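We begin with a single chain expressed as structure tokens, specifically the form predicted alone.
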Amino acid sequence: MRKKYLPIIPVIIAYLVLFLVGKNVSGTWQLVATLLFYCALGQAFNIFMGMTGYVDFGYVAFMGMGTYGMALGITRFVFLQEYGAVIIVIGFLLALLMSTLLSIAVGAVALRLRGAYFAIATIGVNEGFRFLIEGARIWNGSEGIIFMSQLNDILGRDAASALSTFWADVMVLVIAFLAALTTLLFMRSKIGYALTALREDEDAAKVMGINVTKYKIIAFITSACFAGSLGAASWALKTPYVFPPEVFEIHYTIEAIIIVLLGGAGTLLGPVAGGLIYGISKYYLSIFIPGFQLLIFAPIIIVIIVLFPQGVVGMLRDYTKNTVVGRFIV
């Protein structure tokens, strides 16, 4: 039974090494924090795209809702400041609740569509929701929410500073691990087998008696919950403000797609590999070739995806099949 969960070991090692490098090597924490964000983003997105084959271009909307959830939790419950960190917990609960409700609303409509129609519908949801917030002045509309002073009142200046510079990144690390663990649990359960069947051939899965809508909704909501948590930790707590054009910026969804495809869609270790390749490449290209990083990076991404259509981990999995190493790679 334990052998089923061996693939989580390389993920734990990768995240532990990242944390230790960032903590002990001077000047590397900011890079490590960026890499952790990309790994967590890939892990969360992979739960839906990797396991179903559906591409959700509106994924950043769930991250945005998580950011608003944390912001509203802090600003609306600041009167309970004597309870300190409990308000942060309330913020996370609101982030989960708001991202879940949005995913249910979107999934109820969009998941009835397939292929390009689903992708187009999700783009419309993301942009439409952003303009609704701005136009109707919901939650301060286009002015956003700035809550640094409330965070200082709740935790104190020093604790709030430590939260935004260190502990928020630790929370991202925990989210990345939990998303990976959830992916493995799905893979080793009835849910994973059903998702694999619908990814390979949805019509055949229906004929076999699989309730594909049910399992798509499970993956969709689970992935959205992790996105909401990630938005709450990596955006709201690190930069204590919410500005709609930033939190609903679609390029984060594009980055998630690239990370999953680079590492290997539907694999457990893929988002880690994809996040590291993407994050390190983007970071150093922006240093050595500022202004031209996207021009250089785009063809590199295309070449890697063309050469390794199954992703780096997908290729590695094929090469290590039926070996001792292969037990740790799925």
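Here the structure is a predicted model, which is why all the values come from computation and not from measurement. Take the two forms, find the largest set of C-alpha atoms that superpose within 1.5 Å, and that set is the rigid core. Numbering follows the first chain given and starts at 1. First, how it differs from the form predicted together with its partner chain.
- After superposition on the rigid core, displacement of the C-alpha of Leu31 between these two forms stays below 2 Å.
- When two forms of a protein are overlaid on their rigid core, residues whose CA moves 2 Å or more are considered shifted, and Ile305 is one of them between these two forms.
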Contents of the next structure:
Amino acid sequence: MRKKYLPIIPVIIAYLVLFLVGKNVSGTWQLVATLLFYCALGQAFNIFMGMTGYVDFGYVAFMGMGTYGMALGITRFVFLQEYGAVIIVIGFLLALLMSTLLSIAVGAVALRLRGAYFAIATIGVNEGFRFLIEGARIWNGSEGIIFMSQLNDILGRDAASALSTFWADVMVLVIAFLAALTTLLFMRSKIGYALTALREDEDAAKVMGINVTKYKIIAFITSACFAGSLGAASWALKTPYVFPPEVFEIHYTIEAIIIVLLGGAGTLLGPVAGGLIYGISKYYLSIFIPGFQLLIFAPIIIVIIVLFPQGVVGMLRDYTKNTVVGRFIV
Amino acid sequence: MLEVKELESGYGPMQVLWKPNLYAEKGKITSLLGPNGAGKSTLLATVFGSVKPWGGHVIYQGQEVTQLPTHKKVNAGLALVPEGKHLFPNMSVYENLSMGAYPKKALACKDASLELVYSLFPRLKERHKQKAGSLSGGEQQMVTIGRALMTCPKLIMLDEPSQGLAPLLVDMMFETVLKMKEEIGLTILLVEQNARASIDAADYVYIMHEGTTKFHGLPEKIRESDKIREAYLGS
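Let's compare: the form predicted alone is above, so bring in the form predicted together with its partner chain.
And the full complex, kicking off with our chain again.
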């Protein structure tokens, strides 16, 4: 492996340790699954927000699309049930297709805007989309889709239950890792340089002869695809139903923003660190002072922005610059 | 080398350019002068494509490039040093310059360009590891110009390179512009507020007013005409 890809090692170690702890220490799998979800969410969101500096407040809509993609795959292709798991693959393909299509539609309009205007434009996206589904009664409207029985028919009861309690989380782990790998590949290629340049100064990047629109769209679609597959794996396969108010719930977007900022926007390890810190603190807060875990968002965001705007990993990277450890931290 | 014919553009509903005409000859410095709000920067931005042209023509090396997207113009050898210091503050000087070599063509001659930039601005070589945001104003301006040179341009458009610089540095900036013409053989389109220095450096002068080019001529002619100087240049 070439030197420039070394920083993937700490990522592999982090996910491996998480997996082994969950697998071998009894009673921890539930927590590990939650942490994996947050890491994957951060990892996917970081590709867009971290690398371009644009904040997408409608991000959860892509996860919602992915969830619907899997739900439609399972309910519409149930006639293929003798092929079993093939239907899950179809579900993932649909999830990818639908989140890509939505991201192209949103990106074509919103990515023409910059900074705060982009953020404001995207706030409307998931709310608007949710009301469109409910109002126009698309895909069963507000009643949602429940596909527990189809899933049981396809895989058999035991396999379906193993899927929702274990294999779906493993898929989330794979998605988190693939998103991290993509981030590193981007960072080490011309795409990453273009994104860094446009994040620092979009006008200057244009003057350099960088087609900024192209790279913004690449990052946006890639990030949306990971969100879609995350929705399909973590939401549709773990809990085999989909209701519009749940999958278009804006607080997942806010959690994604917190995780990315906490860990360090635009860093490779940031989402892992952010996901773990956020997930663990939320978990214990909900045990010790139930009901307040959502209230903690505001102070966390303020503390991050004031004290360490570069995030945990961003700070760590500056401290370890020019040392051996520094080579692994980006 | 570059010809602008009856170009029109603006922002939103407001038209700024009212059909200016301009010709920049190969290997020469063409100066564009005029009072604030005359549309000089808009003219450069429209030629470069960062402001969309509404009408008219931009002809570069005999080819119509009016509607060509900005990144393709850079590939064709056009470069713009924008007004104000648009650099990447958190990247080092070296990284900033490397970003200039982003287009494939420019990457091929990156080492040669880097040597050229360092010989033009030895100061940047000394500070190549420093973050660009921590440099002084003059040094930052060197980085922006250096970065534009890294794209291997044939024609470079400079938008007020002496803006906000100390008088001594202004002189140095004009020396650099002359060096770029004489040593590198670049074609230069220079927009400046500093009328006297700009006329001295130029091979040909255009004067813009209210969105269009009102006068043009050799520098001596502009210098001698009291009418032009009083009406548009204020000195």
